[in-house]
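Only one chain comes next, encoded as structure tokens, the form predicted on its own.
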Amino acid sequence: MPYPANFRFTPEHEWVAVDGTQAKVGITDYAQKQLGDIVFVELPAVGAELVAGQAFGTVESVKAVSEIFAPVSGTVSAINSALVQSPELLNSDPHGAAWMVEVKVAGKANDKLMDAAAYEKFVAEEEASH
């Protein structure tokens, strides 16, 4: 699966889409390919703070319990109820129908976020390290 253009990545596998001083933020098809099945999603509530580099929920697959860390600072001003409902939508849709929260941008982006060709770069080394 390509990594979409327009969205900037953690090395924690997190991907960001800003689009002026909002932005939805998700987990990548590698992350969802090493957790595996997704059977429960722990977002957190509308208005709550992330802070870049911070855990701000859970992923919970039948193999790991894996933390989501924040690309951004901001505040939540959505949340993807169907994700909720539906967590295995992350497994089938990671970068569309499966963003998790949407926030209000504190500040700029982070500019230590890879671009998808950095991104795919990373994820090639860390395949061949396994």
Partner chain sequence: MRYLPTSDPIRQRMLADLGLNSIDELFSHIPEYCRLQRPLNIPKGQAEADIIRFFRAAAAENAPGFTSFVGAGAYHHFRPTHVDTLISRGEWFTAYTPYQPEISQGTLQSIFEFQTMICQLTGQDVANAGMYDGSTALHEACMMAARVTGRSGMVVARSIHPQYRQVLRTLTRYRDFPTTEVGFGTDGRIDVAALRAAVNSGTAAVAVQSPNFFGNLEDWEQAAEIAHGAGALLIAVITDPVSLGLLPPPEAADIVAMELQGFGIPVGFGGPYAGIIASRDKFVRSLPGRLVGEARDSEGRRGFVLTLSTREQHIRREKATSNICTNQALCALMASIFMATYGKQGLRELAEQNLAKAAYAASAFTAAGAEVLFPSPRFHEFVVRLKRPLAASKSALKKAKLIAGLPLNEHYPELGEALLVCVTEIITREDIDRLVAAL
Contents of the next structure:
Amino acid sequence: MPYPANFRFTPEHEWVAVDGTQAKVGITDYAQKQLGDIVFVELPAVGAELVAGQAFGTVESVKAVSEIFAPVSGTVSAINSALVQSPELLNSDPHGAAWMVEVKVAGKANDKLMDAAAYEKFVAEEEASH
Amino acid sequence: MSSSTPRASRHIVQNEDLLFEVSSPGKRGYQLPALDVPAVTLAAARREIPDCPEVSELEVIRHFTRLSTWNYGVDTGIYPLGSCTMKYNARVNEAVTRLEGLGDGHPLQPEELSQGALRIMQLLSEYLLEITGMDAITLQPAAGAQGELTGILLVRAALTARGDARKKVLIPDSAHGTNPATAAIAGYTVENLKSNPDGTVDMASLDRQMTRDVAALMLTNPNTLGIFEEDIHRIADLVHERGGMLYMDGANMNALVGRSRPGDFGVDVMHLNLHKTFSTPHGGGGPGSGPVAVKKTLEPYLPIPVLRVKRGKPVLDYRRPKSIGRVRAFYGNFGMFTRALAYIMANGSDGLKQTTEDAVLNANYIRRKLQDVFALPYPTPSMHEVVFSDSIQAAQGVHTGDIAKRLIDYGFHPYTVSFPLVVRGAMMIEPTESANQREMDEFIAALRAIAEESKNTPELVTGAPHTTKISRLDEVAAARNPVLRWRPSKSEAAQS
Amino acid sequence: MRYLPTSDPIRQRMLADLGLNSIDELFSHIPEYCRLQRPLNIPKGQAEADIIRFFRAAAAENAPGFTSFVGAGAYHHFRPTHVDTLISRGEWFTAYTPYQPEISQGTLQSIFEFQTMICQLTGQDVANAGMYDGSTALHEACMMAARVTGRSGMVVARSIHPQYRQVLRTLTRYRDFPTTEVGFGTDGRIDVAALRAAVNSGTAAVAVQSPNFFGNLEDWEQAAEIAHGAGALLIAVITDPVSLGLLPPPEAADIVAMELQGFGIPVGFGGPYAGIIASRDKFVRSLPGRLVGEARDSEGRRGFVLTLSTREQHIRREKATSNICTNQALCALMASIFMATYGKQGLRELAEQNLAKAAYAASAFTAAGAEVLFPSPRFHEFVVRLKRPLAASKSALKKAKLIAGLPLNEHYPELGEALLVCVTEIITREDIDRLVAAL
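Having seen the form predicted on its own, I'd like the form predicted together with the partner chain now, please.
All chains and molecules follow, beginning with the one already shown.
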């Protein structure tokens, strides 16, 4: 699955798509593949404050659990309730229908974020190290 | 295995519905004696228990007998579940536990009427102290994980008493999950300690991470890779120099009994798993029992009551001002004390040492006979268990879980899958002393055959098991939409 | 050694296969100072007959054949013979945790049935596969309430089993769980005004036991209303499940922490027992301990698996809901067999007999001039203030092979020379009359 050019990525495998002051956040195709079949997603409530680099939710497969780290700081303006109902969306469409939260961005974005090309290289290195 | 019959065979296995489906209104499996006092009515009695089963005694027997036939136990055959020490459970242990006076003794009956039970606890305590080389012990913790919690609370109480509040516990990455979970419940933060290429504690990392803020290092020895920490003395010295304590998870004591004593290599506090090393039955997942043995410095903090001998008689001492308090009601899992003591008595000093030697010999035998077909991530010498990885087979898309399932088709209980976490695709094999050579040879032959299948017909392995009552269950669907209890269908509900 | 399935010739052959001359070589990598250089100071292995003789002698010193009126969290109920017959099958008691569902369906289905029966009995939505016992279940319930509410205050009735409260104090020593104990009134029940005053916006849970330690029944609805009014959870503590055959289930509670020993598990000098946590569906991901769920195989056949394991220590490690690993499976199985045997009618009749016997005993004490404290509805235990100190009756009791009850002076000194007496269905009217005469 290609990594969209307008996305930015964290080393913990989250993506963020910024549009003005609004941003959508999710986890990458690589992340969902590492976890396997997703069975549960826990998201914050609308209005929650996210701090870049800090955990804001969890994703679970049958035998693994992973925290989701905020790529940007801001206030949660919407959550994807369809994803909570159908966590398997994360396996089928991680970069689209399985977005997790929408954030009203506050302050500067995380400067460690990678673009698609850098992230692809990063993932290839992770793969090789295993 | 060429000369012998294959272990797996076919046999009638009956299906059996749930108790609630077997149930029929008006059936009963009990009769109470006639009431010899006036009946009393309770104004606020409950309505009847909804959907509670109604079955006859014979149906109870058949139900639980049929269910039992779907299980595999140590009595069935080799049970090489690494880290669990699935050894033989002698029947005499069961018999003595049920003797009148012990099986029905009340924990709060007067002490002078409980001398027999206290004497059993006293003798078991003495033997366990001799085996571990420690100074004092509590039998109270209900299981290994509760033993860990008790041990860490003892450490914290002692450090607090000397005005040295520390914040962290160091835990190697190969440790059981109970270790970090325990440290967290005791209010500590957990810091991971990486293993070195030998699979043991990396001394440089320990030197860096063992700061004045670390209360304890929780170490399993031999560790979960089945490797003895050869630097144990340097580890203990370093931890002690920096004011910390060395906790030993005794899960793997089956490798040491009669051969090596934690009390002699610098351990301050440790727990034992009576259900592993001392043969109390695993029971399908408990009960366990997790005595905690300590050095003198921690003795004042042991849970109340402490068992002491006073004028030749065992007594329970509740006046312990520094004690952390109780960790469980009553005295712990007494029924496990009788079983463990009977096991120690049956073996004796000679049998205990022989048991350890056989357990280590068996693990090394399996290692030697399989190391050419399965990858051995750590070539360091093995003690009572050996950890392979699936890396050779993974190239064909066959993973540790698949190999484990295929072993079932060959008639064996699988090894421990995917643990310890430091080994990708771990296959953790602990035959224990209870595996005989003939069965080990069959087990080895089965794993070698599966290694061949992984090359030639991998789908046979990845689709296993093929011979069981049910095939692989959809655990993903079970977790997405959990059904955790039976409920009557709409038509059944309408009928009742 | 008779438990070892090998022999010296086989050992020698195996060593030869490994290219070794002696077993010592397998231990040679252990540093010298770590090696024990002498035999353990434990007698040599003994014959089965010797072992039985030793334990018989010990059992003889442990009041065999006595009739006991001690309850207080461990109850003498009749255990149907087939409970031990069934659990003694090797497939039950020599198996381990059902990690491989294809060869563990017996254990898994029995746990699923167990979870279901506990829900039916307690009126809760979901029950786990078991905890160590009732005392540690209370601790787990408190930690769970703290997770669910994000608060830390605990309000605990002083009429909860004293040892349960001691366990809670120990295990929360280094956690910030400010705990308030609420006393009891002259009727033996929780002091409602004090309870209302103790609960506030920092309270995570209110914990109440019923029947309480004195045997008196508490009002679940009222306790729930007070807890919920402050946004806290109600933890219902139950020390004898037999009571639920007759008493209203704690449907108003958010978490039930119950000891199951009364359901066919031997009194056995205090353990092993089994506890459970039952709760509401909405809190399922905060539950501690194992859970078994229904699943389908590739051909659509029903089976059972361990599920929602990401809550547990082997996956979530330091962030797990608990450090517990076991579920006291064999004790839970005893309880399942017991529940199945008594069933819907039997559990009620059993509870009715306990109620009647204790009521008879209380009236017999009153008739004999002793003071029965706490005049509010009870189940099978009550508190009696004796006419003369218990010590004065000691030799008469021993001669009559009676154990009178539990003196309460240690934990409740304000009650004076008071005795907690438990009367279950196994006690006869004659036993009761003998006890009253001996005191």
